[in-house]
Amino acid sequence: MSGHKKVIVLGGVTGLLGVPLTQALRQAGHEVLPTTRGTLDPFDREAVVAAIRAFAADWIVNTIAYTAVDKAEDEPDEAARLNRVLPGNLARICQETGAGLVHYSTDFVFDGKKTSPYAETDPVDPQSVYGKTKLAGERAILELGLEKHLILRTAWLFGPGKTNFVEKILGFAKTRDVLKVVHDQIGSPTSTVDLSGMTVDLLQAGATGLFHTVNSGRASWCELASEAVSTAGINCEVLPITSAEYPQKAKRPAYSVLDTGRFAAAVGHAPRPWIQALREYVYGLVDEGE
């Protein structure tokens, strides 16, 4: 993707990712129509193409997902619509568009069960309906054989501008002498703006295919809610416990660290560690006076 492109980003006006994706592909020098629901209805296959070739796009980016991991246990039809139909729906419009299709999925598609960071190769396992849902939204794409394409695995976002996990913590915190978090999961927490540089990063690389793309280093959520809460100033415990002591409708992997050497070899440099990332958004977060 050298030089100037044009990009849709679908949920660019006020989503987690979207906001950040948005100002990271303008600050590279390309042009972007962010869009919400009521601008443009993403299941309107008609509107899509339409956009597609009123902007001229070359790509078009899918950050709207369902994501409520609990509740899609009892709404597997709803997260499906968004998880599975949607990105093929989308990849169905891109081949006949010529638009290139960027989509992002998870690092629930894995059992958990392995103990070193999982690859792009690595057998998937899905042990919940939303790990389920966004294993078949990137099958849709793949079934389709759209070759101008990426899939973006990324895992534990927080950052800028709306609510997430370690927003919630430091809320918490600030009201509770105390904070339990479960300690027996480990991931890769990532920050949503250094999500956006990396997807901008892949396509200047003109790189295809499927990426792991999570900040490097590894936590459990304990882990990452007492960096927050310590990087805050805020006086609070945060203690662990286990996954059995707060029992969540989904099942989710015990581990999911994403391995990042294929990002790092299609960009050149490997993804900068969650905990300078965590520091930059808190420390963001602190100065607002939030």
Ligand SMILES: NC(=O)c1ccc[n+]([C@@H]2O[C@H](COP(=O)([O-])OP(=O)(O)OC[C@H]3O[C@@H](n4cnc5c(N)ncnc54)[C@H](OP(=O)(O)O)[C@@H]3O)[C@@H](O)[C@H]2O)c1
Given for the second form:
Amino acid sequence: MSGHKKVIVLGGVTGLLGVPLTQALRQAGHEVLPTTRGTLDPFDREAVVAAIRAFAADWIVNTIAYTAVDKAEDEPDEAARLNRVLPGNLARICQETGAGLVHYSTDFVFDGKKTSPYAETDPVDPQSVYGKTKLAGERAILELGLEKHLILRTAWLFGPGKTNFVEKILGFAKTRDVLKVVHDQIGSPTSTVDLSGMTVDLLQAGATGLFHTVNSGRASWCELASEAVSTAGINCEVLPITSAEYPQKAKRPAYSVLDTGRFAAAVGHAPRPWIQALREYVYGLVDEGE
Ligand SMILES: NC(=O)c1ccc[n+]([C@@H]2O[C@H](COP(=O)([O-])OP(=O)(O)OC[C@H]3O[C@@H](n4cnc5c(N)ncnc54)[C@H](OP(=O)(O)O)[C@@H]3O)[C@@H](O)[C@H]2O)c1
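With the form predicted on its own in hand, show me what the form predicted together with this ligand looks like.
Below is the whole assembly, all chains and molecules, this chain first.
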């Protein structure tokens, strides 16, 4: 995406990712129209086409998803409507209008049986309704053969502005002496601010296709929680437990670290370690609280 572009960000007003993404695109000099369900119904085909034409959008970025992983087990139809039907609809609209489509997917498309980072070429086998519907969303886009598209698989998001795992942990840690957190699920914690920058970098590099976009490094949920609590200077002990000791409705991969080699080759640099990004985020929260 060379030069100044016009980008519609669906979910850009309230989303955990949508808000920093809107900011990052603007900082990079692009013109952005962030939308919310109140200003643009993403399922209203005519309205989305009209918005693309009125704004003369070069790209539409979809951050909307059904992200409640456990609740999705009980609401598979609603999860599929948002995670599969919507990206398919948007891909058709993009094909018709000539706009490009950026869409986000998840590490939960993998079964977690590997012990080394997953590449884009590794076989998928989602274990949850959330993972299955997100994979179906990827396929709905790919199947159309849309020329200008980016599908970015990300994971374990944290960042300012909206509740997330790290914020919840810090809230609990302030009122408890001990926290027990799952230590047998390993993944790629990722900053929404860094993911926004990675998205801008890929667009500016003119990249298309499927990419793994996460911070570098790896952690268990327990390690992520410990690092956040100690960075915030909260006096709370964080102890490891197993998934069996913390049963959850949706099955999660035991290992879902993502390999970002394809991203690095496309933009010319690797993502920074999650620990650096986490520290920036937590110091920001601590400063806000002072
Ligand atoms: N969060 C993670 O840890 C994580 C991990 C892996 C992948 N991802 C992927 O990353 C992307 C961004 O995730 P996120 O955490 O930023 O998502 P989010 O904040 O939970 O939701 C994004 C947006 O979706 C909108 N939305 C939800 N239901 C809607 C509906 N029925 N109609 C219209 N809008 C609706 C929300 O609007 P309202 O505020 O109005 O509800 C919000 O602006 C998603 O594709 C997600 O699957 C996230």
